[in-house]
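Just one chain follows, in the form predicted on its own, and it is written as structure tokens.
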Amino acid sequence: MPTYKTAIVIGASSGIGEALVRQLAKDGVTVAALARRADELERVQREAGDKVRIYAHDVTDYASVPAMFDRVKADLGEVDLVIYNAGVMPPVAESEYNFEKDHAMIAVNLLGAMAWLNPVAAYMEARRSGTIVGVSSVAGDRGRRGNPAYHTSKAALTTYLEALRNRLSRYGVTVVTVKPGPVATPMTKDLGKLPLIIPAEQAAAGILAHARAGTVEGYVPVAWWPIMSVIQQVPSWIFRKTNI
């Protein structure tokens, strides 16, 4: 298994990101953590300690990216993990098609993955080595009802990442996606009853670990394996007249 020296984590200053950046900080890691909101990322500073370098920065301005990267690049001296966790998924009624909010989900979990691990990839296979890890969700495995648009933006992201994965594997360059069910973040705390939620810091291990073994595709937590087999497996005829 690898031992990374460096990290970095976009989409930080709460929930999954948060979680990552504190257990990565914990077994020293050099951990570099973006995020839009400047006092967010402060206050994970102070509490997960010095070992935690924080950069404001908002993932849709995607002209900034390259020079972002290169910013954390010269702080970090080398950087041996790339964690992509940004992510909206704001709230849509059962009838409503809101062009707002579906541009803004594509805007974030699925361009902004693109801007940023487009360059993380030239810069490790260069390197011929490193990590990227994106983490897209068990809800881009199907096309539900409930939010077309976030299921679209995490099914492309599945996609990216395995045609990056093809690309750079040759190089000795890991990439790993990992399809976290619902955890309990702020974005999901007004969605009612889940199933299997977890907390955000079980999602946070879950995900390291997959990083850690390499794993091409894995769920969190590995309960969502089997169930998603089943999901992925029923016909669409049967799909539509359900709820799941």
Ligand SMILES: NC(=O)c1ccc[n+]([C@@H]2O[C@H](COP(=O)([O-])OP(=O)(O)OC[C@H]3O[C@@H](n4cnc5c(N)ncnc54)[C@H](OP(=O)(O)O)[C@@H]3O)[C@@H](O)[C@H]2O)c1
Contents of the next structure:
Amino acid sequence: MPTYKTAIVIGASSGIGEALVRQLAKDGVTVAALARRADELERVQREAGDKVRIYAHDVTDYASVPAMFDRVKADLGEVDLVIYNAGVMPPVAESEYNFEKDHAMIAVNLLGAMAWLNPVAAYMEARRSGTIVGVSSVAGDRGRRGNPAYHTSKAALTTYLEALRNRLSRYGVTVVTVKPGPVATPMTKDLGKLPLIIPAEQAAAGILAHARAGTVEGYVPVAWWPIMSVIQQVPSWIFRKTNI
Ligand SMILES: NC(=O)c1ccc[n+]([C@@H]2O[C@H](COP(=O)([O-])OP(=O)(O)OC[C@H]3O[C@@H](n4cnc5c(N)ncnc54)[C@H](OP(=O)(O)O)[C@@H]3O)[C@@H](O)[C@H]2O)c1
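For comparison with the form predicted on its own, please write out the form predicted in complex with the named molecule.
Whole complex next, starting from this chain.
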């Protein structure tokens, strides 16, 4: 099992990302916490302690990513673990087809991941070690009716991470895809009752357990693995009649 001295969490100002920062800091890891809301990052730093360094950053400012990564690397020394957790999921109504919302989800959930994980991959390939974790979702396992672009962004993220893994494993770099089911965070607070919903702390613990185990594609909680294995096999002509 790897032990991490340093980590970067991208999307760290609330929900799962905040819980990841807290747990890593508690384990003695020096963590760089990135997100747009500087005030929320300051709160996380105040509460999680002096292991946490904070950086206000918008992942859709793609051109600024290499300089931000260099700055964080210089502050941390080496980087053992990078978790791309930033994500958005605006509410989308039943018959709403809204390119602005779709664009926002692809911009953060997918392109932001590529903007960050390309330079991280190059760094870890050269270093011959490190762990990359992408927070995908069970939502990427099927194209469901509720939010087409969100499902697309997570399916594409899962495939991008698989390709990174196929590139990087020969260099001793671990790439882990984590697919949480519903988690109680600001993202889901207005969505009503969701199945098997878990607290952010439990999601973060599950993500870190998969990271340390080097899981290829891990569900959180693992009960989603048999459920999604069945859902993935449901034929399209049946699936489209369901409300899943
Ligand atoms: N909650 C669930 O049920 C669930 C299930 C499966 C997967 N996920 C995934 O888990 C991840 C975390 O979500 P969450 O539920 O914890 O929601 P959340 O509390 O809304 O957290 C989202 C995080 O992403 C950051 N972020 C959003 N846009 C950003 C941008 N342009 N630049 C930098 N950071 C940005 C936010 O920070 P700022 O707003 O401060 O920038 C925040 O820290 C997401 O990728 C989500 O898709 C969530």
